[in-house]
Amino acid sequence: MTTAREPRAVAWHGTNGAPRLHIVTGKGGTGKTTVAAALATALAGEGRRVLLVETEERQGISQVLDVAPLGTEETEVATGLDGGAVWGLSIEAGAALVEYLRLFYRLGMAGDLLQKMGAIEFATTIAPGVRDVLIGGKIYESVRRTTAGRAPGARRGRDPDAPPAYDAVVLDAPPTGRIGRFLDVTGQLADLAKVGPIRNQADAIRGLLHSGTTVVHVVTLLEQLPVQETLDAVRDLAADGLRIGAIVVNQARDDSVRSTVDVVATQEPDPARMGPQLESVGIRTTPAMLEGLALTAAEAVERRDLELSLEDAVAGAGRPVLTLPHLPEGVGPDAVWRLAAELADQGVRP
């Protein structure tokens, strides 16, 4: 019979050094936004600044951290695990296009006028590839910006000798079903923009995404569909030349629960034996109650065996595996802090 195993000690970001851009994806409902917030908190060591970014305008980060809705200007939203600072940003395609026009075409207030006229929404809707390039461009700029251009403004600092404005950028990315398309900025523009500044920006973004600076972490639950989608995403993203970081198993059951199920599995509960045992300690039973207990025990053992087989599948992907516990109290700043501490205990360091 299958039994629980000790977790493996692994280097969470491999041997090529700590990355600066962490892309966090996962099937919807796996808790990727909470994991992204916890990762940013763990990476924000003393004196370090980490930028936590969302791209889908869902305000998931503000809900998890219990702060005001994020806007298009960077705002400090949390304290890091070791005393650093976590800043938050919500990237909107329209605002990113206005900024792009100001920076590269010096349109100034004309960009605001175009937005009011609906031209921005039209452009980002009629050409979805452009939308992802604009969002990717904002991420690219945030990673490359130096302290010479730390404050949000017109032109960003490019002094190669200046320290980076952010020590790390954590992206709460689209779910695994859309992450491949989101990251394939050059492919999406193959027929739309073969040359020109937008194509040049797309190529620059692609260079960043495929560099050692960037890793993609995939969040999953120990359930069949999330694990299968995770394995598919790891395979496909790696085939596209992207560097896979860790697979994060979220909402894992407490070890004590699994240990209890292990004991139940060895005893193979039998209603004929359980009745006298319960009666001996003063618990009145009925046949229906005993059958229900036996069924519940059998289902718990079956669930345990499924989880163990899924753990094997996740480990078989050949990537570092980080495990985060299920928190019955739900998500919030305290939960993010606790999960950040769990990540740190498993080797996630600035």
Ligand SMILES: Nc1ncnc2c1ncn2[C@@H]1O[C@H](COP(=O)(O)OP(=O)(O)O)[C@@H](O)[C@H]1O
Given for the second form:
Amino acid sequence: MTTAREPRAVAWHGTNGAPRLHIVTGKGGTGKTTVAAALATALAGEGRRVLLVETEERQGISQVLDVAPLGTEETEVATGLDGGAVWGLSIEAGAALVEYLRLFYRLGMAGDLLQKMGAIEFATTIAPGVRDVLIGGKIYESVRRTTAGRAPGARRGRDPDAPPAYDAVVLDAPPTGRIGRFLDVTGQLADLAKVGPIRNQADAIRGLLHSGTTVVHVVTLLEQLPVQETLDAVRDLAADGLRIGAIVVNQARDDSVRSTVDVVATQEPDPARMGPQLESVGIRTTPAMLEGLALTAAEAVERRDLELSLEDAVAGAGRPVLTLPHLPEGVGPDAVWRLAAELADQGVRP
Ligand SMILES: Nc1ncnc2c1ncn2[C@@H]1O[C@H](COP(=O)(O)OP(=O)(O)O)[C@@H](O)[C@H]1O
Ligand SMILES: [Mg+2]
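Right, the form predicted on its own is done, so what does the form predicted together with this ligand look like?
Full assembly next; the chain just shown is listed first.
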């Protein structure tokens, strides 16, 4: 006998005023960027400040939110549901390295020189493991930063009692195929840096990623490959000791489509029967048309059955499932807002 267990709910915000780090991954093209933007908008309700982060110059967020390309300076990019603010940041390894060197080595002129050399060109020479530590370091800093850091002359983020600069940080993360490695900052460094500041930084990031502060959400479509990748990712990330948040089923079809198909499925779509029915309401039919209709109906039923089995598979992962509709008008700031409202309806709380 199997006992059905309710998946444990996702804690949408941190405890003790600590911000939460939400990492959004999924198979490429499933809607990671869109969902990350919607999640940030939902979490930025009630006057909260949320930082929405992308890495490595992908510039997906600026397209989805219809704002200027994000830079390495944080800027306000959207209003939260019920008033709050979403800030955007593009983390780029070269700029993160310059900042890192400044912070840790108080590198004045050398840092400026590095910047002038062109941080982007420079970034291509950084070993991949170190690159992820630099990006992770910047994420770490934005999660840990307090408002004290923003006061002129204040020592950045050193007052443990000051409120956090952001109530939540949402990362539009690399796809499922690369997320394990991206989050395994210490494993990647194994041979590269056994000791020293980079190693310490990696250990600190690892601590954050494996703490109660961080959750990983996985976006999927109700299609075979994305669902398979989602289940693999949930299993692998959990095995690595990361907390899985929600599985987000994106671009779900309208319920009205589903119920029409449900009706069709109860009847054998038989051309011999459909012909007279259609004729009786004044639609002239041809054999080819009736055959086409019967085929379309059979395909719709088949697709529904596949979707039902994929829904079961997703539910079987034991995590809360959030479902977002396919928006035929495509994705822009209004659509992000609508999806954020959907997330709020399904229990995402600022
Ligand atoms: N709920 C949705 N309804 C309609 N189109 C969507 C939805 N979510 C994403 N899209 C579209 O799907 C494509 C991929 O989305 P995107 O967020 O860029 O995915 P990813 O970041 O995973 O590559 C984009 O063209 C986007 O506009
Ligand atoms: Mg994207």
